[in-house]
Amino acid sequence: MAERRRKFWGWGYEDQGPNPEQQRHLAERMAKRFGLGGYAITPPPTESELNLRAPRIKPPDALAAICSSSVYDRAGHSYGKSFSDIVRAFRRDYRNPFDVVAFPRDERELVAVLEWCDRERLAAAPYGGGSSVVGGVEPPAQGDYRGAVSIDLGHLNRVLEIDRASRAARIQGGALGPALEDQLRPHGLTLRHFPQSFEFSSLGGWIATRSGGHFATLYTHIDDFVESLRVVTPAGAIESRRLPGSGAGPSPDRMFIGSEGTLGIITEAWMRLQDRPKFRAGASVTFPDFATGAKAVRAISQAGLYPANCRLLDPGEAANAGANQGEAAVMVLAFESADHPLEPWMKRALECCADHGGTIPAGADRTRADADATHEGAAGAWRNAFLNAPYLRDTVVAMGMVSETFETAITWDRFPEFHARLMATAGDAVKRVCGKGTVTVRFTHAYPDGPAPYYTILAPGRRGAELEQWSEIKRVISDELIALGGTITHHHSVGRDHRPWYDRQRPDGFATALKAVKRALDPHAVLNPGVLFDP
C-alpha cells in the first residue's frame, strides 16, 4: 500500500482538501460576497515545476542514510502554512530552499546531525510538523551559513513511559498529536491539548513554541502540562528534575518552553496527563452584539467556573462558522470532566450569559454522557469549521484573496478601546490596501484578568500582489496592536513575522540575558538563527 504523503506546498495530505467542485462553489460564494466578477483558481505547484538551487552541502558518509536532498523533502521542509509560505508556494517560489533534510531516528542520530551543523556552521532548524503561521521553520536569508539543514524528528514519536499513578508520561518530542493521543488511550489517559494544527504539529513544537490549546479558560497552554524537559543543545544535553513543582531558582522548564528551536532541540518531556473526559455538557448562546457577551465571557472567567470551551464569536464569524446568518454574537460555551456531572458548573455559567442579555437554549445544562454535548448545533458548526480551517487556506490563496489573522492578549479594562480602535484600524487598512475585505474577531481563550481576541482578516487581492497586500496590512495592525498595549502572539510564537514587533515587546535587558543564554549553549549560533533574535 502506498504511503500517504503530505502536501508539499499546502496543508494536510495530497488526497485531503476541497475538491475541484467544492473549490468553484467556494470561488462562487467569494465573489458574491465581495461583488466581484469571479476568481480564477491558480493549480497548486507540481514537483516538476520546481527549480530548486543545488544543495550547497553534502552530509557525511555516517549520516548519508538519514538525510535527503530530493525535491519533495527539500521543497516540503522550506516553508511552513501561514498565507504568505502557502503564496510563495503558489508562485514557485523557493529561492531559498534547505540544502538536506535529516531524519535521525534515535537521540544519538540527531546528536550527530547537530554536531556536524555546529561543525560545519550549517543553519539547522528543527522541524516537529511544520504546522508554523510565523515563518519559524524555514532557513535563513542571510548570514555566513555554508548551507542549512532541516532536522525532521519525525521517528521520534513514541511514548516512552507512563506514570498512571502521578498521571504522566515520557513522550518524545516528534509525536504528532494523533499518534500521541493513539498511545495514551489504551491507559484511558489524554493529554487534552488539542490545537488547531493537532493533525499535523508535534509536541515538541508545542512546547518550543507554547501552543495554546482546547481549553479555552485555566490550562490554556501547553506551558500548564509540562513536568520536565529533555533538551539536546550544541553545547551538551541538558535535562531537568522530574517534579510536581518546584521553587528552586529560575525553571529551566521555562527557559525552553517557548526558545521556538533557538537553545536547543527538545527530544523527550515529561507531560501531566488527564483521565479521558466520560461528561459533558455543551451549550450555544445568543448575544445581541460582541461587547454584550464580551460581559458574559469576562464574569464566566472570573467566577472560577473553568469551562474547556468560552470562546465568543462576533456576528461576521458567527455566519462563517454557520452558527447562525450573521444576526448575532454567539457564545460556544463547554464543559468536560471524567470524575462527575457538571449541572452546576453550566448552570451558573448560563446565570452569568442571562444577567448580561445572553438566550439561553432550551435543556442547555444538562450533561451528556457521549461527545454529542459539544458536536452539535452552532457549537459542532464552529468545531468543524475551525479544524476545516486550515485546508481551506490554500484554496483562499488559490483564489487570489488576502488573508491574515491576528491573536492577542489584553487586560479587561483596557479591551474595550482597543477592540474599537484595532478593529477601526484593520477596517481601514483593508479598505485601502484592498479596497473592499471584512475584519472578524472571535475570543479564543479567556482569563479572570483579560481576553485573548483572534482577529481575521479576508479580502480580495491583486493577482501576483497578495504578498505586498498582505505585508501592508500586517504592518499596519500590529503597528497598533502594539501601541495599544497587546502582545504581538498569544499562541503562534514568534517566528521571522512577528521579530519587529517582538523587539519592541520584549524588555531589552530580558533581551540581553537571551542572547547570553544563546551564545551559551548555541556558540556558533547555528539552531534557527533569526527566530526570536539575530544571531
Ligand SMILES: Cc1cc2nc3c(=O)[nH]c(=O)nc-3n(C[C@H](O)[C@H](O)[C@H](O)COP(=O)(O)OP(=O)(O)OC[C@H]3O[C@@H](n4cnc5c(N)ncnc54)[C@H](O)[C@@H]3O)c2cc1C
Second form
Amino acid sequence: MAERRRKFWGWGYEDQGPNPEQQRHLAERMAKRFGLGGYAITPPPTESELNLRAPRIKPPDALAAICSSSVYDRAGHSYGKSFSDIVRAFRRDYRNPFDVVAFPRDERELVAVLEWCDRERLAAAPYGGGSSVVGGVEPPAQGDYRGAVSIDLGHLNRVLEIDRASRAARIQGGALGPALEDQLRPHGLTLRHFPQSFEFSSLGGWIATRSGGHFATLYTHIDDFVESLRVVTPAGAIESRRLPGSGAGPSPDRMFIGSEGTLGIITEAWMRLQDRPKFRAGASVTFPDFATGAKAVRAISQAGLYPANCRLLDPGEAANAGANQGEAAVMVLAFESADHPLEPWMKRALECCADHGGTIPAGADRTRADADATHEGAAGAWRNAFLNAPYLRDTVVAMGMVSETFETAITWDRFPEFHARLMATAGDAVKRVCGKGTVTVRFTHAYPDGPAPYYTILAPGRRGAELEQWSEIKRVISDELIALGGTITHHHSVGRDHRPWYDRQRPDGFATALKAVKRALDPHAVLNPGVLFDP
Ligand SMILES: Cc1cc2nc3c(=O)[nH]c(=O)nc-3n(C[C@H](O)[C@H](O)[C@H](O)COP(=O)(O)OP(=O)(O)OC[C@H]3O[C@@H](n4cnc5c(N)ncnc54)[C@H](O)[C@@H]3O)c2cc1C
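To test you: the structure above is the form predicted alone. What is the structure of the form predicted in complex with the named molecule?
Next comes the full complex, and the chain you just saw is listed first.
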C-alpha cells in the first residue's frame, strides 16, 4: 500500500482538507464579508513546478541510506506553517531549500548525522512536525555554511518505558501527538497536551518551543510536564535526573526547554502523565462584551479553581467560530478530572461569571461522564472551528487574504490599557495597509496574575504584495506590544520571525550567558543558526 504523504506545501495529508466545493463556499463567505468583487483561489504547487537549486552537498556513504535529496523531501522540510511559509509555497518560491533531509532511525544515527554537519560545517535544523509558525525549521539565509541539512526525527516516535507508580513515561522526541497518545491509551494514561497543531507536531518540538496546550490554566505550557530530558549536542549527550522536584541549582531541563533546537536535539524525555479523565463539566457563558468577560476570567483564575478550559472569545471570534452571531462575548468553560465529580468547582466558577455580568445557561453545573459535556452548543461550535482552522487557513491564503495571529501575555493591572492600545494599533495598521479587515481577540490561557490574549488579523491582501503587507502589520503590532510591556510570544516561540522583538525583550546579561552556553555545546554553531540568537 502506498504510504500516506503529507502535503509538502500546507497543512495535513494530501488526501485531507476542504474539497473544491468547500473551498468555494469558504471563499464566497470571505468575499461577501469583506465586500470583495470577486476572488480567485490559487492552486497549490506541484513538485514538477518547483525548480530547486541542485544540492550543494552529498551525504557520506555511511549515511546515504537515511538521507534524501528528493524534491518532495527538500521542499516539504524547507518551510514551517506560518502565513509567510504558505504564501511562499503558493508562489512556488523555494529559493533557499535544504540540500539534504536526514531521517535517523535511532540516536546512534542521529549522532552520526550531527557529527557530519559539525565536521563539514553544515547548518543542521531539527525537524519534529514542522508546524513552526516563526521560521524555526528553515535553512539559514545567511552565513558561510557549505550546505544545510534538515534532521527529521519522525522515526524516533516511540513510548519506550512507563513508570505506573510515578505516572510518567520515557518518550522519544519525534513522536507526533496522535502516535504518542495512541501508545499511552492502552495503559489508561495520557499526556493531555493538546496544542491546536496536535496532529502534526511532536514532543521534541513542543519542548523545544515551550508550546501551550489545551489546558487554559495551571498546566499551560509543556514545561510543567517535563520530568527529565536527554539531549544530543555536538559536544555530546546530556541527560538530566528524573526527579519530581529539585532545588539543586539552575535546572538543566530549563536550559533546554525553549532552546528551539539551537543547543541540542531532544531525543527523549520523561514526561509526567495523567489518568484519563472520567468526569467532565462544560458550559458556555455569554458576556455583554470582552472587557466584562475578562473580569470573570480574572476572578476564576484567582479563585484557585484551575478549569481545563477558560477561553474567552470576543464577539468577533465567537461569530467566526459559529458560537453566536457576534452579539456577545463567550467564555468556553470546562473542568475535567479522572478522580472526582466537578459540581463544586463548576458551581463556583459560574458564580464568578454571574458576579461579573455573565449569563449562565440552565443546568450548566452538572458533571457528565461523557465527552459531550464539552462538545455541545457554543462550546462545541468553538471546538469544531478550532480543530478545522488549520485546514481552512491554506484556502484563506490561496485566495489572497492576509491572516496572522499575535499571542502575548500581560499582567492584569496593565491589561485594560494594553488591550485597548493594541486593538487600536492593530485596527489602524490593518486599515492603512489593507484598506479594511478585522482584528479579533480571545484569551488562550489565563493565570492568576494575567491573561494570554491572542489577536487574529484577517484582511484582504493585494495579490503579489501579501508578504509585504503581512510584514508591515506584524512590525507595527509587535513594536507596540513590546513597547507596552508584553511578551513577543506566549507559546508560538521566537524562531527567526520574532527575533527583532525578542532581542529587545531579553535582558542583555542573559543574552551573553545564552551565547556562552551555545559556544560550549555547539562550538561550530551548526544548530539552527539565526533562531533565537546570532551564533
Ligand atoms: C495551525 C497551527 C496551530 C498551532 N497551535 C499551537 C498551539 O495551540 N500551541 C502552541 O504552542 N503552538 C501552536 N502552533 C505552533 C507549533 O505547532 C508549535 O510551536 C509546536 O510546538 C512545534 O512543534 P513541531 O514538532 O511541529 O516542531 P517543528 O516545527 O518541527 O520545530 C519547531 C522548532 O523546534 C526545533 N525542534 C523540533 N524538534 C526538536 C527536537 N526534538 N529537539 C530540539 N529542537 C527541536 C526546530 O528546529 C524548530 O526550531 C501552531 C501551529 C500551527 C501551524
